[in-house]
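Only one chain comes next, encoded as structure tokens, the form predicted on its own.
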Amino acid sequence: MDMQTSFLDRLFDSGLLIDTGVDGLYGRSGQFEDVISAFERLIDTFGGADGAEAIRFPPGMNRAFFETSGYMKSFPQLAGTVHSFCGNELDHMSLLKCMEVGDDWTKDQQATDIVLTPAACYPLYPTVAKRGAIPENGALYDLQSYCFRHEPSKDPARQQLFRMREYVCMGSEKHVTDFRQSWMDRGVEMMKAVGLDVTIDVANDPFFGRAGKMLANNQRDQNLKFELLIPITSVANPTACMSFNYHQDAFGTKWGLNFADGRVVHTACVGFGLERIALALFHTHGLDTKEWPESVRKALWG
């Protein structure tokens, strides 16, 4: 057996992780979420005083303002549309026949108003646009929600439905620079603190097909992306846990987002991973928090 099937298979053993069985869809135990909340503290300690406005979004988000943003074009194979029955009484009949006999029942489904959020900022550019002008001395926003994204697999890493945990920066290209730096510091020093052994390293997203490697090479050469790495189920082939996300002004352009005077604003933003996070507390500390080393249960619960 794998490393990867003993991991997943001790977080079920132990109750910390429960199978639906769906790959990349599990239940999370009460102790699971106790660890994700102490580690969201975590985070407020060390971003709470620059005063970020926090804004929560659902899981889903505006299906028009999705198209707008370009998803589709690079990552397809990962979006997640929300579709609805919309028929009539008779559909409905043939639906529970399809059902009956075993036959596709969803083939009629139609697509409503609702795309599954891909990643917690997606909602948040039209949201700001909206409001007007960016102030000149820029913005910052806080924001968490279940993303989901279609990639079955065993890594417990890798899950279709998770949480992450943004802020997001708006302003002139050196204040969302300086921004991302100072939280890839951070990000190294909050993860010493609670144990993890880490690197930072340029990284690219899953672009799609041909062009995509194009994107990617591109996203890597101008280091507009890094990642915060932990050994989970492979020392050699660490995880994403944060990543430090440079837009130049992408964002801004695509969305309207400028200053008082039309000039474009510039955008990044950092991103933690919180199931990915607590799966490598669990897999570098053990499986049961009470066994933790001293520092780090200081760290997390004070």
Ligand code: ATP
The other form holds:
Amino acid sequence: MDMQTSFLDRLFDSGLLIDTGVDGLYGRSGQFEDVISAFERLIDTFGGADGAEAIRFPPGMNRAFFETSGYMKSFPQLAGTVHSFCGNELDHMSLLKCMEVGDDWTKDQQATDIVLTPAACYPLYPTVAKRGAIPENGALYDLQSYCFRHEPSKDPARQQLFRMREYVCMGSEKHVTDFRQSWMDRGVEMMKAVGLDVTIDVANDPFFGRAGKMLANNQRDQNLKFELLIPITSVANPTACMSFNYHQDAFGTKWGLNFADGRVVHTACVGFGLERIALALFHTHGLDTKEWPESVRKALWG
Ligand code: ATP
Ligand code: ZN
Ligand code: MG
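With the form predicted on its own already on screen, would you show the form predicted in complex with the ligand?
Complete assembly follows, chain above in first position.
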């Protein structure tokens, strides 16, 4: 049995995660959720004074916006779409027959107007674009959403439906890169406060295919993505628990995000992987929060 399986099994045995029979799709106990709530309050204490506008989208987004985002160009392997039965009574009969004999009953499902949200910030850009110009001194948003990625795994830190808390900043290049740097500093400080060992490293997204390799190399060379890493299932390969992304003017151009005089805005987003942070805490301090070091409990629960 490898290390990953055993941490997952310990999480199941302790009841912190609940097996659904699908890798990467888990229920969570009250104690697990308490840790996530407490950590989100800690995020609020670090980011709360910045005056971000809080917005919460459901875990599905407008398919048309998803198509415009270009997600299928970059990450077709990760996307999840919502399909439904749209037939008549006759179609229903054949659907039930199909299920009865164990044939594939899903092939006649039709695409709906909803796709699963791949990252908390995706629904934001078209929403903000619709409102009009971005103020000269920039705009800041506070988001949290369940996100879907089709990457089934036995690694409890790689889930298919997980929560991402994000701050998204729009404005000048200097404004959004300062924002990103300040959260890199805050991230290190926050994790230290809860007793986690962290490193920050340059990173890239897993762009699909051969052309994707070039996008990934370009992203690295230009320092567009950093990750805050914490050992969870492996010390040699620590897990990304936060990411810090600078999109230059790519999203501004794509969505028509402009200042009043027409200049395209730059954007950056900072994401917290909430399940990963909770798992890092359980892995580091043990599976029972009552046994966690006093300083950690104090940072989380006051
Ligand atoms: P990884 O390299 O581990 O796949 P990522 O680069 O795909 O991570 P981002 O797209 O930057 O991650 O997402 C923001 C944050 O969401 C990550 O820093 C991580 O904490 C969290 N996250 C990403 N994918 C998952 C997942 N499958 N399960 C749980 N959390 C995730
Ligand atoms: Zn984002
Ligand atoms: Mg990934």
